[in-house]
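Shown here is one chain on its own, the form predicted on its own, set out as structure tokens.
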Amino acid sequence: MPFVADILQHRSLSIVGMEKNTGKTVCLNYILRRLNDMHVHVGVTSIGVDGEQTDAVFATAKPEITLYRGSHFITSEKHYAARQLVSEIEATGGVRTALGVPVLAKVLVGGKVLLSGAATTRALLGQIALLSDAGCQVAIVDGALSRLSLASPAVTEAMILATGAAVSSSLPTLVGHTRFLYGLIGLPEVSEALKERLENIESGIWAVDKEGEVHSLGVASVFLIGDQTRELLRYGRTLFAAGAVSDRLLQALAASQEGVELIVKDFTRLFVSRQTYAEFVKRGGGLQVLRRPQLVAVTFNPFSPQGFMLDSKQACTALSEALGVPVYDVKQIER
């Protein structure tokens, strides 16, 4: 059972898609069956819809989740309704959604159900956290669409990436952009006297000099940081930016030829490019975060929604040269 005994070390997982239609809901299907064959107490809900029969995009057939005895969910009125299983209402409440407020329920009967659950990474955790007081041993959260702020380690304790035909048709740019996103998920993190420093500020870009004192620098967004690039250095040459940061800071930073050390709190903080992110580096730049998820596995889907298909043994096996880690299409797993 490749990787399922590592999900044990972890209160809470989440299962997020590089691309719609990587394999998020099979490898959670894989995760639910094994674990429940170990006996494990496991909580299971999502961030938008998941489990439904047809792809809203493309019309295509879509695995369904499917639940087993004991086990806990949390979805909307809408989708409780809608269960293929027998369940208990444990608890409702929460934030109104338009698919109604939130149900916590205990699987009865094993079957088939529509989760849809927390809109924004604050009732994540609440969520999360109401599974944990029911007794799971793991909240696993299902990504929708590609979501990467619930992979933030800040939300889960772990995360599982599935990547697949999906991202591109062609192997070798598929590869590159898993390998891209697999490097900023493992940048390193900041010490912790400079974490404890920096983990409450909320916005801006704010300056550390080389005592590991912080200085704010008066810029309330990365977005308006105009022409003031070599003001911003003069404490050093390493920043802190609490919030999102895009091509457009990276490429700032990178024209300063200072050779900038950037912190963000983790790496779903960045919207960058590939191209942007080697000439960043290229020019010295690094990046660091205050806190690292927890890769328990990297999937693979063969299957493109577009009709077409990659090898799947060919594609796991350069993936996993690229990025160094075992690769798994848990289809095969299971054959």
Contents of the next structure:
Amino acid sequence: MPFVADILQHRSLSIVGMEKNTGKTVCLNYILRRLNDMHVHVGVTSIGVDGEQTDAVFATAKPEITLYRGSHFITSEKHYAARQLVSEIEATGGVRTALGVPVLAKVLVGGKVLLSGAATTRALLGQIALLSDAGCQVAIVDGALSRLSLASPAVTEAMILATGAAVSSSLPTLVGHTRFLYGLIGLPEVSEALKERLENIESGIWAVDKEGEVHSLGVASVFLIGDQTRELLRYGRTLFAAGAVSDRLLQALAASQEGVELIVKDFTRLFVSRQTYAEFVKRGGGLQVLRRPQLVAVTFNPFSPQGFMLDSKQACTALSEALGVPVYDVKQIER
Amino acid sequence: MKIKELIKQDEGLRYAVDSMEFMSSAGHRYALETNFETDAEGLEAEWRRTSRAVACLECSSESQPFKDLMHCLMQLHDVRSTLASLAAGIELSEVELFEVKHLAFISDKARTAIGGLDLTDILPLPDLSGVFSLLDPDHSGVDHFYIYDSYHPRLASLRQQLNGMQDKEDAASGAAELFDEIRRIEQQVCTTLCDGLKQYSSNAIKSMEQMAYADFLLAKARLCEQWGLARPVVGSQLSLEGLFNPRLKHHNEQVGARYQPVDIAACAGATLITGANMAGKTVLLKSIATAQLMVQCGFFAPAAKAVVPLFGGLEMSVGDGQNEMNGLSSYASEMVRISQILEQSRRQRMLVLIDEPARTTNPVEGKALVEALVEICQRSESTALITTHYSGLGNHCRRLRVKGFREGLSASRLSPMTINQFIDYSLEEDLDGDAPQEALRIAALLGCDAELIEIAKQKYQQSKHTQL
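Mind sharing the form predicted in complex with the partner chain? What's above is the form predicted on its own.
And the full complex, kicking off with our chain again.
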């Protein structure tokens, strides 16, 4: 079966949808079923709330997450109470949210569950470690790409990207968007030494000099840089943005004409348009990340929540050619 | 008053609490809920327990029981609301029942560890084995929990049936109905369990609070060890030998600067403290405040030796209280604050610390105000320490002076960063009552504007000449 064996090369995997309704949950359920057939001990957690019975935006039917006997999962106290399976609680704790404390449990009789998981990257890393400690061979994160989420799914070793007709009704636009994101996922990683120095910085823009020393620029947020771009480059051309990066910062750096190397935590912190990024690169700029997940597959959902459908075969071929990797229609491979 | 309110007023106490290494949020919460005590017996008992904890750290921190206790405290969850629900007869969810079982599990382990450390007399934990037995019907001995099959004769077979349906991927309504039936039975079991557990609720609360206290006590003992704190003795007069300000001391150590502890004693009534600018008068008052608050909150003192009276409270006026929002100037804010302090100190025996009162008004009236303040404090049962730059105050009270600048200073060696190397912060009895007049010298040593200093010197000489 395609790509499922690749997952086993990694201890953690996230499934990230480019938009809502790109088939992320279908993909997750497919993987869970396949791994169960292979007797792999899996653990599942998520970012934010997922596995809702109906989609909050379009109210279309949304598949639930099905877990099998022996697997572990983490969800909030509230959603634990609503589970449709029999499970044994092994631990509680961590960061309490509006939905109660996170609960780690082992499935005794398989069934369906609502996942509501980590709100921050730190909490997510803790949950992945907890699942590993519980003996899970692979920890799967039901991810999300959102400006609103502080937790980044890119902390997992491997990633599956779910795209689909929900991204755009036009195939060329869909291919363009997906190729752009695919490029960002593949951004080069910084050296281990530099990664160690930068990974615990939580906010602001920092300079990295030629010796790899990190200097504070006294800029708390990218929104505060104003016209100080030159001032930002006083230690050299390499900068590190600890938070989200918007078009505005890239535009300012592109305008400096200095060929700035900008380091971000991971691709999920980039909220930039294709045009701005292209302009930034054209002016000699480059992007690097602290962590790059290994992309093990791209999946495609031909159905859009508005009701139209793209030709699955044609779209998968177009995407596959553009990305240079196989693209799977999860509904098709399920059959 | 509780520590959580006091740390808003005193940075030193906040620094102490922030520096404590708690194993659990419950321990931290316990610290914040700790009261400022005025009862000698209660404080003596707390210091005795702290001494025992310090001794335990010294002798047993590498022992297995100690490691076990730390491990238990790390796993302690603050489940007060769950326990309150249990006591009130509110039905608990499965997750809450897990938390109760987890508490009983670690309480039992902590109890054994505390016994192994010979600390049972100061940290007695109630026996929660009854709780654990109820929640561990299969005698698994682990703290995992669910509504076990053995709780109800039908559960096992129903679940087996459900499992069979899952294997066949039969998502028909049959499975949903079966699941509802299982849920109904689970609910019944929960109700029965909660009824059975209710009798243990007060012991469970005691256990939770006692483990939180153990965490607080051990964190306090670690602080004693790390900071070199001294066990205080209750006495009628305040006497702090080798007093230090932990925050400043650690800062100086970090930047490689010297830190000088000081000795200070003060009895009921007023003590006036003079000293040059930058001689550490404000820091001295803040250090005394932190020491007194720590001691009366059950900590050891940041000093080599501490004899302390137990005051009804501590009142302090330091710094510029100017607040544009309430329309009060620096002077007005200060006078309002001092009035409050005097009112308090008339009611009960207080420790009163006032830094340079009336410094922002004209010197003639300012001096009169300070004299009046000292006179009132001198008559009071409270212990008041008042710093000032005013010379020739007509009061008869105890006077101390910060020794201040050592002679033979060379201006080239001085900077705001190095200045503390040239100051002797120790206190001496001041017999003549004249405040040091070193403001111009210090400004010159700091390399301030030469013209300003030169003209000021000329004016100063002229005024001295006129006075003669």
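Positions refer to the first chain, counted from 1. Because the structure is a prediction, the values reported are computed rather than measured.
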Inset, instruction - Please indicate which of L310, Q294, K195, T97 marks the hinge of the motion between these two forms, where one rigid part turns against the other. - result: Q294
